[in-house]
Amino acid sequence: MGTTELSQAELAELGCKGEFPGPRSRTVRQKIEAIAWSGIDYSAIPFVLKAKRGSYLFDIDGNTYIDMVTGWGSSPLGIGDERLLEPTIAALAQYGTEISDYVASEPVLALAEKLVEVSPASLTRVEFDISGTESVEMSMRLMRGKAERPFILSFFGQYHGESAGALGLGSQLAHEARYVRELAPGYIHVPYPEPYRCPFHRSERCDGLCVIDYIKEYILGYYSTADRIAGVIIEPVAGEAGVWIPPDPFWPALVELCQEHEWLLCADEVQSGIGRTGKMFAVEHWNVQPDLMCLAKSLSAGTMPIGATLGTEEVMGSTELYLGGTFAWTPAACVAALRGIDLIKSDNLLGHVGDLEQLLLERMGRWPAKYELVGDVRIKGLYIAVEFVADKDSKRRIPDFARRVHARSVRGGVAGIYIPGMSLLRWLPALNMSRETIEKAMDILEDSIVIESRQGL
């Protein structure tokens, strides 16, 4: 599948057997931390990267790790596939950097046509962006500009980007919007339909309809009339929150609500799109036809920054809004995105993701019943989260235990995602990761859970 695998002997030598992090990593980190802004935090991944190859990371002290970060999901094909790199490098040499909403090129046309081809049928137009944050900002402008209404409805727990507007829209953790939330009007937040922890504490497994009822009865009853809401933006799977997967009944109810009140529906697929969930886009699991869709991260298969906002003819076909940016859709980034989509299709990676999903579910899906401190395992394709709790009844979060399990698994050879203060670990493996590598990663993580469980809380 165009990636390089380690041998069984090399897999057996993963992780750090001596001082961790190694002395060279400590020295480099100390120098970075002395010159970078004070908020930088390397505690979750304490080693310093030397190189990446396939689905593996190599640090400057000679240690090897399985890459479950993949540049925060931006490298869906791993690293080093010449079928991707060669045409991208050639395009960079040919075109250089160009402002593609002012000077046209053929790669821009080819990528726009490809995205319309592979996206939900409702989406027929493409706007050029450089990042997920920018795509979210453009989507908000398009929704408000088309509807001529001020409010956008969003969901607690979601992450939409780092700009003031995107931070105001998002609500992953309270402290992240500090000094922004106070000055960011125009957003209405409601609970995300999270089955494991029903936001309205229903005793049965949450079907998500409680959220729709809340919008109807409380938001429209007490906060805003429907004709002041321009649209709804939602992560089809809420990744940063912990891979929250909405229950099936939620989606038709949300679509019906949007249609009833003429609200535009925007799917933020920046992290869930381009194959992450086993479909090209996560909304395909529920046959949702959005009015807008945000893309970035994995769009260029880990090569160059690029984002996109897709929209319907009604929303994008006659807008006079000023959108776009200087570095959006450079021709080489367009070539990379095209090649990445082609490789996902030609290598049947969506089928491969489905196979790995079953493997993960068969093993990790048993962990909540097997281990007292594992509360829930959530898997959609290769979107993976393990949540830890003090006990099954209270579901009390235990972030320090999650930190310890993460630290042990990193030292053992699996570099995953842990956000301080959260009670879960996440994985975003490459879509072409081998069965052997993902089985080894599960071995290391499970061993870490067992060892740390023996130590207690």
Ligand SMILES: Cc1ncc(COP(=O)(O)O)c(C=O)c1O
The other form holds:
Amino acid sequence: MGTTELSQAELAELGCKGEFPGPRSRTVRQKIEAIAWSGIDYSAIPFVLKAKRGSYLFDIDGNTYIDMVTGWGSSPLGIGDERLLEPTIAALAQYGTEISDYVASEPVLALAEKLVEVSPASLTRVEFDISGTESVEMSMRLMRGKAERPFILSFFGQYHGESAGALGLGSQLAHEARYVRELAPGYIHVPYPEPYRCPFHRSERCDGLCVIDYIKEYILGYYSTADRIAGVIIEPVAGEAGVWIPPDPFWPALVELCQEHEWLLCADEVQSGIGRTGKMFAVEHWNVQPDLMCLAKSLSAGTMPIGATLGTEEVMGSTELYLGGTFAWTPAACVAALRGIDLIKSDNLLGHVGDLEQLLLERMGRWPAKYELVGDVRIKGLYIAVEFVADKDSKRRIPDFARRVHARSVRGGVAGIYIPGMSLLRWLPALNMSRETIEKAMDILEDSIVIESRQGL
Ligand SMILES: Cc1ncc(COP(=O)(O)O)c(C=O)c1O
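If the structure you just shared is the form predicted alone, then what does the corresponding form predicted in complex with the ligand look like?
Full assembly next; the chain just shown is listed first.
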């Protein structure tokens, strides 16, 4: 699959058998922690990286781990594919950096055309960004500019970035928006249609229509008239929240509501886009045609920063807004993004993601029935979350248990994602991870759950 695999013997040696983290990692971390801002937190991944290859991480103490972080979902092809690196490095040598909204180059055109070709048919124009945060910011300006209305409707639990605007729009965890929330008017937050925990406690598995009813009855009844709302920004699958997958009936109801009130619909596909869910874009699962779409992360194919905002003719075809910036769409980043999309297609990685999804569902999908403390397993393509609860009835969150399982599985050789305070573990593997590697990762995680469950809460 274009990645470099480990031998069976090497796979058996994954993780750290001795002191963890090793002495070299400990020293480097301590020095970084002494010089960086005090809020930096390496506790979830305590080792220090030496190199990456394919789907593996190597630390400076000689240990190897399966990479389920992939630069927070930004390396869909793993690391080291020459078919990607060679043209990207050549483009860097040829163009250096360039401000692509001031000086044009051919890679910019090629990527813009490719994105319009592969994205939902409604999206015919592109705006150049450097990150997901920037794309979200630009989307909000475009929405407000087009609609000439102030409010943007958003969903609790979503993450959109770290700038003041994106933090105000987002609401992953209450403490993350401290010092911003009170200064960020112009957003209306409503519950996300999360099937495992119906926000309105209507049913065992929520169909999402309760959220639509809430918007109609409460937001439009008591909070704001519809003509003050520019549009809706939604993560089609909410990643940071714990891979919340909206139920099918939610989507047509949301689209209908947007059409009724002339609200623009923006899909934040920064994390769910470029193949993560088994389709190029997550909205394709529900045949949704958004007015705007935010991309970043995997768009870089694991090389250099790039983001993009796609828009309809109506939203982007007659705007006077100045958007873009110094490092947005450097020619080399465009070459990398273009090559990344081509490789995802030519290597049939979407098909491979579908195969791995089945493998994961067959095994991990059984864990809630098998293990008392596993409440839910949510998998859409290679968007993967395991949620832990004290018991199946109360669904009480047990973040410390999640932390313990995570710590044990990292030490055992799987570097995944754990956010302090959340009762979840997440995996964002490369789209070309091998079956053997993902099986091995499940072995290690399952062992960790069994051992920590034995030890109790
Ligand atoms: C859905 C979503 N939107 C926006 C962002 C922000 O992207 P970036 O970190 O590239 O600024 C992220 C990052 O995790 C994300 O998951």
